[in-house]
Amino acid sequence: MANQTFKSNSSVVVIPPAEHSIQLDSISENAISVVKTICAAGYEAYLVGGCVRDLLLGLQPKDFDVATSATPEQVQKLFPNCRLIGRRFRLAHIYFRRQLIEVATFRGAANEENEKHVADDGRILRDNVYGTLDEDAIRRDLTVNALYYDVNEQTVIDLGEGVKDLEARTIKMIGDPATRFREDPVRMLRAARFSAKLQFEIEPETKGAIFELADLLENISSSRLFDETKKIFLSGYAKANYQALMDYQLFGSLFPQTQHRLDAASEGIESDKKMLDIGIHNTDLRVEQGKPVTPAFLYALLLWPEVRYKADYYHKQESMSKKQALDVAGSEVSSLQLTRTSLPRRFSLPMREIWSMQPWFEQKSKPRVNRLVCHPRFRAAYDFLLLRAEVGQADKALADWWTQIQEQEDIQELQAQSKTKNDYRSKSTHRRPRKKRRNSNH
């Protein structure tokens, strides 16, 4: 069944398969199932937003989303691999075994039944009335992700000027972006993110509006501005979103610690700017080559200003050990990062075994050695530490030491064979509890 007619007080742009280049071999198999089996329901579907923006732009989308008319619930019944999540935005999502596609329902415009979930700074703190397509439209941030592709007509829906902003390569909100990001500041985020990803200029207002409102965002969630923070260096385009955050004034509201260090001309800050540069590069350059990147690697990056500039201090004035310094700057500064974004343990205890490990590598002797080619965290550490030599931290010479040391035979086999315990005992202490026994009485 294809997609019914929707009725706009829009202006509607609807472009035909003759007139834009998305192709249907282009797109996922199971996104196209998914729209196919929502509308054969009997329901509207669509797919929306970044990947069609991708498509249009000759990019090969990463993911695949699909609004539609039909609620989460609705959308669950038509699909048993389907789970619904969130509070604020409640999603349909459905997984697939090498991919997950995300649906939501058409999103309304605010009402007086819906005005208590809105706070008294205009932020949007439950979103679960549901519209039309053109109150859906209207309802997303970017016009460049306000793009619909009927998949049973093959056509563009474009209802707010997004395939001229591509055109024009511009970032712009729908609607007054003032508003739009008092209902969302994390809007500032992503449009930053945007811009720095498809190398668009981000209109006047738009930006003017950032520079005021970016204060805003001390107001989200630190669980939000943690998962944002993934997004915006994790994705591929960590250097240009860097360069983005820094040019609108938004770096400081993710790290404020880092920031304050990197304003004030204390000893060694050029260092930390180039440190910064460098190892932002390098996260790029993992995922191009498809190698892992990690949030604790990154925040140890991301909060390495702060962290050496404190203890530095304890160490020459507390006399502390460069280790204990290094563990009591490390607390501070990640308890504090944990009010602007959230870290889970997983990820900020081996962040902060990077940085306490990072004296270790002056001691050479052989048991020494041969202890820290074995722990779980010693090639992050290492690779910290060849940061650190690059920018003139760390002794280059003693970096070249550790990396010819692991061209060790002995060293190789000793690693091998720690690595074998370390499976071990993660897979021993993931497994199965034991069901209980059943009473026999019973």
The other form holds:
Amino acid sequence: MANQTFKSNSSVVVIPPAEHSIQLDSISENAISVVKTICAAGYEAYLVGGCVRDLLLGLQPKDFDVATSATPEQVQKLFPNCRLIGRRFRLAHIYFRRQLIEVATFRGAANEENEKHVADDGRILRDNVYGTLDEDAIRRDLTVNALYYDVNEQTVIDLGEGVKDLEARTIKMIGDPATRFREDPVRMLRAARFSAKLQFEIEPETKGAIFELADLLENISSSRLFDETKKIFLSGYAKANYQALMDYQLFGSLFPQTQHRLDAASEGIESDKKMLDIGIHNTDLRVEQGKPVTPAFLYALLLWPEVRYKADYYHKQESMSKKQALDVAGSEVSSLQLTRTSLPRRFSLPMREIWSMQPWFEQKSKPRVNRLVCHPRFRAAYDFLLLRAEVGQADKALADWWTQIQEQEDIQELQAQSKTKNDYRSKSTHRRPRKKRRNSNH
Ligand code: ATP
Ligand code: MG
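Output block for the form predicted in complex with ligand ATP, input the form predicted on its own:
Expanding to the full complex; the earlier chain stays at the top.
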């Protein structure tokens, strides 16, 4: 069944198949089948957001999102593989073997009958008022993210200026940027992130509002900022995103201690900056090569300038051992950071181990070496040592020594044995069932 006609009377542009570049065969079959199933049940449904934007730009979409007139409960009835998630923003997740399709019901304007949904500072607290397609479009963040694709007609629907801004390579908030950022300050991070990923310019009014309102990010929950931090630094565009965060003065909202340390320009800061640049660039390379990337190493890297500074102070001024100084500094810096962008324990513990293990590399006696190479965090801590050596914070010859030692057969054997032991241990350890994750999408 074809989608109903939307009731917009505004500047709706419907682009026929011959006039845009999206081919059905570049769209995930699961996404197409979700849209078709919802439409067949008599509702409207479209692909929306990043996937339409990326397809029009000839990029491979990261995921496929669907917008529909059906409520989450109505969607759930159509798919046995569906789960409803989120409170503030209720969504239907439809699971396929290797893919998740997210289905959101059209958002609408709140009226007086609806419960209070905007806080005194303008932030949206709840966003579960349903609406029509054109109401949905103006509630999205960027004009280029508010494009819809009608799978049945193969048309692109633009209710704003999405296509125009896509062609002009412009990042522009829908509506008044300051109001939209007050409603949800995370949109500032998103604007910076998409400008970096797509290499689009942020339009002046949107840019001005970011400079003015960046502090509002302080009101955002630490878990939501953790999710954004992962998107910024672990999805293959870390270098460009980091630059954009710096350009728009947003980095300090995520990592205030690091920003403070960079601004204070204390001793050795140039090497810290270089280490951040190299480490961030390496993260992109790992993503490109399909290697795993972890928030533990990322946070260890991003917080290092402050940890190093403090540890140095405790070691020199308060006569702590290097290891103790690093432990104290690491503990202080991480507890403060976690109030801004959270970090689950499964990452924060390894992060602190990466720091604490650094002095161990200076000890080259056989028993210590044997113990260190078998440590579950050895590889991460060694990678961290390499970075430090590259910027002159550790002895290059020492780093080379650790590189060479890993080529020795006896060391490799030791590592293989301990890996088997560790694997066995982690499999046999009884695990508590994971807590259900709260939706953090909006
Ligand atoms: P990608 O998935 O490639 O990172 P995306 O644009 O699809 O990019 P998602 O986070 O998947 O981003 O969100 C899907 C769509 O939901 C967006 O394109 C946008 O239309 C809308 N959206 C997401 N976050 C917000 C927000 N904070 N405020 C308004 N609209 C949003
Ligand atoms: Mg998406």
